[in-house]
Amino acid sequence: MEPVTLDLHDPALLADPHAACRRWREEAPVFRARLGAQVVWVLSRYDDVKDVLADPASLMRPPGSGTPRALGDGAAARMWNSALSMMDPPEHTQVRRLVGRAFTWRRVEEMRPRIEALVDEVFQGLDGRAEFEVVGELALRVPMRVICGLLGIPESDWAMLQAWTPDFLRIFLPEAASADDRSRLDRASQNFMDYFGAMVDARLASPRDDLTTGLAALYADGGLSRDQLVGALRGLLTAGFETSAATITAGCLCLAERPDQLELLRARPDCVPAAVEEVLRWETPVRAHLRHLGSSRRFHGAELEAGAAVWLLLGSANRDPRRFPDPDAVDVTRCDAEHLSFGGGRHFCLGAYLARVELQAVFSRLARRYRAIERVTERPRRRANFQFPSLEELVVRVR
């Protein structure tokens, strides 16, 4: 089977992808395609990606592979060697296992009370507005401040750190990236090392009641090494309050496009959870994952050895109507967390417990606050970037 050429710049692919995955569901399950440089299979039913998603032989780097070509060997090679999420056992095992400890439902449960009082402080700052900006005085607000006070890092810094993300995502897909994109990718990566470093020495010099003092003392017993702890401290953060932000962002319009979603809501203050699952599968923040096949595998009639290299549509799975009946539409009483939007298998993301707790925060306080909701911007900008395709900017009236 020849690839086809797939380009994630298209301006018709990224104004509506969700045609695209419809076509690709229906006619093409499987196909190659390229990736500018990268050759890979690409799934978009809900059953083939999840098979992957959980297959415990699945890899996110080939056998025997090293660094994407397309990173050099500057200070991008240097993050994604370092990061958790590009991570195999058994190296995946032993970072997750230390990293992980500080988000166990346990310790997020005790956290829920200080993340609800974090929320109302952010909404008591809309009081008496009748229209704000969400992505940047709610959207990103809510997880920042969770996640900068795990991690003890000043508000200050806040959007200096957002302005390296949105670069610093190229790292995901880098053979797809431009030449330019790169480059910037390069310079975003050398800025989160020299800033979490800086961190790092910090809190080795003087120890503070935060996780980044307690992963540093991981770094200081032999447990993690300095790249490795680096790594995990700009994926806590961008993982953080990038998905999150996303998916409160995308919540925000939904209510407002559909009002009777916010009636529901108001009526029904316990299908918040439901609500919060709903717009996570309806608009998938992370919309595909790559992975490399552990051992051969057929898809409806199509080989693919060992090693093969799949992406996985994650934003197509979750809209499949072979799994969800009506998947276009947006039901907050749908009462069926089944999506992949945090993905799966042993990268099942690491702060799900916690982005719920924050979500669910959100939504409720959202459907107590507004009898309405109303979309100002006229047509929102997204971020020019088919896998994390979050709004830019969404401007709403509220009574």
Contents of the next structure:
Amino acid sequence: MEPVTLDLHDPALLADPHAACRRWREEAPVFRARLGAQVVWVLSRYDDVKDVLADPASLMRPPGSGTPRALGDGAAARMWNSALSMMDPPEHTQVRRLVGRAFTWRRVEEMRPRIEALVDEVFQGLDGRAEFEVVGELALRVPMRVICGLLGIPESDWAMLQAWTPDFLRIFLPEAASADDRSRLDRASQNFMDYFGAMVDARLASPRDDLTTGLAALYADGGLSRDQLVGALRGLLTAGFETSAATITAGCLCLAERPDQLELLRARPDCVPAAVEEVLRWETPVRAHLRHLGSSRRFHGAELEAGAAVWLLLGSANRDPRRFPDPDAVDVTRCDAEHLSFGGGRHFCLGAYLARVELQAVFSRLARRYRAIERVTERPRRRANFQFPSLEELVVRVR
Ligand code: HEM
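Instead of the form predicted alone shown above, give the structure for the form predicted together with protoporphyrin IX containing FE (HEM), please.
Okay, now the whole complex, with that chain kicking things off.
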């Protein structure tokens, strides 16, 4: 099958990605596409996407090949090689076991009261405000407080770390990035490496009661290499705030545009966990994700060879009507947590439980505090990134 060229910067695609996903799901559930210099198979239906995610033979890296050529041999390549999310067994198994100790449900449940107190502090900053800007004043502040609190990153550094992140996110599909995007990615990677490298040195010299000190001890014991440690810290930070912030913003938008859902949530606080899952399904902060097939597979009559790159449209799978009735509607009582927003298989989001606790704390306070949320921003602007499409600004009026 000849690949079609898919321009991820196409304004029409970015303006209405759900229409494109709907068309692919119905008319071309598997097709070959050229994304910049990379050729991939695109899968858009729920069952197919879930199947590849869960397949133990699926790999993150192209079998037998090294770092993507588009990354060059500088800081971005080093960051790619040290990212947990890019590793395969046995390295993935070893690093995930060590880093994952901090994120078991038991550890996170122990943290719940602290997380709720941090969320309360953020909402206290909005006391008496009739209007606020959701992204900067609420959505980024909550996960930043939580993850930076865990890692021991001072508040004075948050803005700088946030500013590096959008450029860094191009690392997940470097072949489709422009030359300018790639040089910004390299700069952002170097910044993260220097920042976390210095932090590790500081903790080794003078330990504190934070997760960075705990992980630095694993490096000192020889359990993690220095690059693995720096990669893990960077991963926890960027994976931890970007996606949660996108979900909080999407939740506010949903409740602003659907007063009936806010009313429902106010009347039935027990629906908060379901509402979190529904917003995660509906918005899907990581809209697409790459895997490589460990063995050849057949989808809808097409033979996908072993080693093929497969682009999994998580956002499309989450709106597949074969799996979710009336998928474009938001229903906070849907009670279906089997969306694919946290990925699946051995790479299933390490911070999913933490994210859920954080998001539940935010959604319950939104419902408790506000009788009405109105959208003030007429056309909320989205980031021009098909894969990570979060809103950039959203002003709301609250009562
Ligand atoms: C709404 C919030 C979040 C969403 C939607 C999300 C989504 C994802 C997705 C799609 C993946 C890839 C899974 C796969 O390859 O199958 C992932 C991996 C990961 N996430 Fe999250 N995430 C969220 C929050 C967090 C938080 C709060 C943390 C950490 C504190 C975190 C840490 C990680 C890590 C370390 C990985 C890599 C796991 C591995 O490769 O083994 N995430 N996440």
